Amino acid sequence: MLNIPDYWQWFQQARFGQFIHWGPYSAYGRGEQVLFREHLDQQEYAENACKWNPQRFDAHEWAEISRRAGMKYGVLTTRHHDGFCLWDSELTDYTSAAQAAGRDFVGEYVEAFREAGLRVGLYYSLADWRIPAYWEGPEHDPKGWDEFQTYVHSQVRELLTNYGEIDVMWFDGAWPHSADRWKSHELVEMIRSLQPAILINNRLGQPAGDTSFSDELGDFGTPEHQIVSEAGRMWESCQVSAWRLWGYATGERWRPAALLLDMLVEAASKGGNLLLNVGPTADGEHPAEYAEQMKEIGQWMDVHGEAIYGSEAGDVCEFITYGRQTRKGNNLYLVIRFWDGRGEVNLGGLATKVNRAVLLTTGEELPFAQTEDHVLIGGLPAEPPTKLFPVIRLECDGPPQARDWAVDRLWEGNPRRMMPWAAARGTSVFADGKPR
């Protein structure tokens, strides 16, 4: 178990988070880095960005999807790696409220995500594209660069002044920069004085020639488009709706309801969260294909949601046939993944006596049996019950255990632990374990 204040568990008890990138960006319909990635004409980007007008954000609609999907928190884009600001900023005139839309963008949603009972992040890319200085960093441009490092310390400090309290600040874009040349330290500092309870990812920048994300100065990790747990720490993982992009892009393949569950499962079931992305149309709404497949998620987890807040890492034993594992307190989730309709299921490798076997989908209590070295499930239904994901729950003695030899999975551990399993059959190679 971590050690983690009293004011952060919110964060391990939530699970499931909204990721939400958003800008002027998205009126191309090429994703978020569109700027850099075409190498675009820097005058003309900023020209458009200034018109972009979103007529149909409402940001109590994303509230109410991600609500309704069963996150706990959301995470808005306040200025991505083009510069464009979605807050009225003191410090420049390139912001959603100074031009034509006329509107605080980050206020609304602030406001939205409070109202719906939802933890609000704020994302802040260090990194500004428009900006020589970036580019070039305080060995070719000292001068520069301090000037565009104080403009950086001075917008968070905006961020978290303005809006009251903030429970996530998300950074990002700190390549090609160390820690150091960023005042990192510092700026935590700032930070910590302005909103002590805030969690910090850690995405500030590294010591100067580590390559890795700074351990040092987050509070957890972001593992990008991967599933990792993270030993020591608190940990989400951040990835994307559709195929490609985090920004709106058109054309875009989505991934199915299916497999958004299953990464949120994972994520679960290894004790980390999941930060999943959305991004919104040029005029504020979030794709009808999104929106759906929230829909879905979320009447799986109005049923299932016990299985995943405030879940702890849950592999006790061997169950990758069917499915996934997450626990809490005596209780052990089965997530089955893979329904073969044939009435049973089968759990090799839990030491804990079991009390108690439910289908969480329906309420229905089932039928087992119990061995020193298996559990197994009667009474399921040839056709799941569920489209997504049929759950048990096994109501236990005590928190959950594997027996010795299922600690570890396949080609993992010590091998020797199999030792009396195979010799109990006989030490040859003849099929009767005998020798001739």
Ligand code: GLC
Given for the second form:
Amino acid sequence: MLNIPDYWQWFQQARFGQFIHWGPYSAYGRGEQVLFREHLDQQEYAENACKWNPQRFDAHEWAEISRRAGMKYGVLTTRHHDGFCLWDSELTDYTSAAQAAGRDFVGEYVEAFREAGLRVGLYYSLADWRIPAYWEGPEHDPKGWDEFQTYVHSQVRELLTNYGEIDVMWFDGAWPHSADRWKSHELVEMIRSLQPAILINNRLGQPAGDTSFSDELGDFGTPEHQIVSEAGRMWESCQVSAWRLWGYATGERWRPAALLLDMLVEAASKGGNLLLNVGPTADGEHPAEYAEQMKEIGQWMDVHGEAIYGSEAGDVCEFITYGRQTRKGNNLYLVIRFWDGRGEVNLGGLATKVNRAVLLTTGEELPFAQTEDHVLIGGLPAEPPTKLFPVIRLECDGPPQARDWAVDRLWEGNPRRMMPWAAARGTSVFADGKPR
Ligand code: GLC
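Can you give me the structure for the form predicted in complex with the ligand, which would complement the form predicted alone we have just seen?
Every chain and every other molecule in the complex is listed next, the one we just looked at coming first.
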């Protein structure tokens, strides 16, 4: 168990959050980085951005989709690398509030998500591609850099002053500048003084010369497009729900609901969160495919959520054949990704005594037989009881633990632990194990 303050426990409980990439780039339908990737004319892009005026944006609808999916928090791009602000900033007029839309989208989002009982996070890109000094850096343009960096700090102050309690500050875009250049330590100090309970991610820049994400700054890690646990701190894997981009893209292919759910289960099984992205349309709606998938996942979460929320890393035994495991207290949850219809599951290597087995999906108690090395769980229907992943809850006598031989996977641990197992059949290459 990680040693974290009480006011951060919600994040470990939550496991599932909503990432939202939305801005004037959504109108291009080619992702959030179209300005840079296509080297578009800056002036023209800005003119279009100022005309951006979504008519169908309803923050309550967004919040409802996330809540129904079983998500517990949101993270909205308040400003992406293109520099356009989704709130009423006093420091620039390049905002949704001052331009055609005439609305403070951040304010609407914060209010609606809070009202739906969700925690609120703000994504903020340090980078602003419009500003020459950002590209030049302090060596070549010390004055410009200084002004730009002050602008960044002041915007963060605005965001964390004007919208009540904010739960997560999600930075991005530190590249190519170091934490020193961004004055990230001072930034963190300011953030903590404004919002003592906030969580800050690990993208505030590296010590000079280092290009990986910051280990020094950051309350939680942000593995991107991958689900890898981080030792010693909380983490959240951010993932696209489609195949490519974060911002809205026409012609996108959608990852199936089973794959999205599997990412959530994998994150939980490794002790982390999934921040699943959606790129709403320019007009402000979540793509119908996405909304549909979130409904499906939400229905699954209604029944199986206890295997996810507040769960701990659960890779207790070898279980790759069937699925993944999570743990909570004395319970071991077997999340079955592949249903083979044999009517039974054989779990090898559980050392802890099982008191009861329940198919969470239907609530039915399952017959089982436990021997030293195996738990044979029976009574399973031939057809999977849900289109997504059925879950079996094993209620154990204590925190579930593996036998010595099963603690490590094949390629890990001391191989000599398996010697008695092999030697029990004999020692020779002959079928009966006996030497000739
Ligand atoms: C990457 C992308 C950026 C996106 C971010 C989300 O850094 O370049 O566009 O916002 O991932 O984590």
